[in-house]
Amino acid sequence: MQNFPIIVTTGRKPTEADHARAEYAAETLGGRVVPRRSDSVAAISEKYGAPVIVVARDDTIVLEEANDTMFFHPSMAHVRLKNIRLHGAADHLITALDIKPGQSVLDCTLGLGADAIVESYAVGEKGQVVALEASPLIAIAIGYGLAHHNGENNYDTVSAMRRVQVVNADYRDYLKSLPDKSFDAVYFDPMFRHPMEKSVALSPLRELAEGSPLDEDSVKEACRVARHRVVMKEAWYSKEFARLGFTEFSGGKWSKVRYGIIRVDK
């Protein structure tokens, strides 16, 4: 998790909107805005002792370090929604959650947001998706993108993005704060998704993500909070399913991942 100073800057040719976005990020994160001038990200990183720099550029908020970049893009969610809309394809996550229009989902692991977008599409305009992200840096980068990105020329995708409510919180604490039966479904994806353009071992960006394994107490809390189902995504061969009490499964025959299901409405 992040344990270094938060430094915010812009691209080398910032617009007024970039400056405003940088100020917003710094205020939200409790960080400091520094001028970019002609400095590289690496130079700023070295000067301020911050391995990850928050950069307001290209109408978004980007997390950058020497070799990796993290930013929001709905590409995978867009493909999944296109398959649902145009081809009537089943989405394995939606099947596992068994969610319908008007229902609610607590997504405990936002990551890059693709699953949350698909969940939001499934529950529709009258539904609710609350997506938790423990890292404040990831939360602002992905949350800002969900709220402002317009790169996909599709109303359904953009509308689903806008409805996702991002909360910077650790699910272990957040679950305990909720009353019984608060959401129809609770979802965990404890595997670290690879959000970088280039995958580099031990990257500071990868270390931002909450890497702790899902614990039994959180699963119990999720079962208390859910009205219908608790779902966990893991590798198909994972022993975590058995350890945490997931005995029913959903997923493609040739998929590398499976969705474990606990029904709490039996």
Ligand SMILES: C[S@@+](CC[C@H](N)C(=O)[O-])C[C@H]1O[C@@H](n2cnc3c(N)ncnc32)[C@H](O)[C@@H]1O
Given for the second form:
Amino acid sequence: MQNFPIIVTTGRKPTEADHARAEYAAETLGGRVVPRRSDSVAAISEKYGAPVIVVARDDTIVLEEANDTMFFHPSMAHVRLKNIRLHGAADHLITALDIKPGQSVLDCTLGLGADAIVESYAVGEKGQVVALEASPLIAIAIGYGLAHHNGENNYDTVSAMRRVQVVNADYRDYLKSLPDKSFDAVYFDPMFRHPMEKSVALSPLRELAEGSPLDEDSVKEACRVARHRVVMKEAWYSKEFARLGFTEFSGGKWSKVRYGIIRVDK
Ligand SMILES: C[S@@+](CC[C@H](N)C(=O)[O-])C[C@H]1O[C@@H](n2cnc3c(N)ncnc32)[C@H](O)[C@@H]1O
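Given the form predicted alone above, I would also like to look at the protein as it appears in the form predicted together with the named molecule.
All chains and molecules follow, beginning with the one already shown.
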């Protein structure tokens, strides 16, 4: 999690819009805007003791560190939506959640937003997707992208993106605040307990993500909040499914990930 000052800047040749977006980000995050001039991100990081810098540039909000960048891009979701639309292919997440147009989903782990966009497409214009993200930096970068990116100029992708309601909150608190049976489905995609790609180096950007394991109490709360199903994504071999009471599964035959399902309407 982030335990350093929040520093916001612009690109090297900022427009008026970049300045305005930087102010918006600083105000939302309780951070400080510093001038970019010709400084590198590494130099700004060192000067202010902030390993990750929030940068307003290229019509969006990007998180940058010396050697890595995190920004919203709808490409993964776009490919999944195309498969559903053009080839009628079932999306394993939608099958697991068993959601239909007009229904509602609480996505407890927004991350880069791909799953939330696919859920939003599945529930359609009359449905609702609320997506929670514990990291304020990830929430603003991905939330801004969902609200403003042109989504490959595709109407279905863009409208699905725009309907995702991002909330910067920890699901351990947020779930407790919700009434019984207030969403059709509740979804968790926590950071894998044992990452599959051991070669991925831990960087300050990756460390922004909340990495605590899903807890039994939150699963219990999710079962109270859901009318229909609670779903968790994990590695196919994960012991988390058994530990947390997910006994039914869905997912591709050859896929490295599985969706564990708890039916609460049985
Ligand atoms: C594996 S990613 C989710 C990926 C996402 N499903 C997607 O399609 O991009 C997990 C995300 O959930 C967030 N997260 C983890 N624990 C959380 C919690 N207790 N409350 C809210 N967000 C949490 C992490 O910060 C991280 O951004």
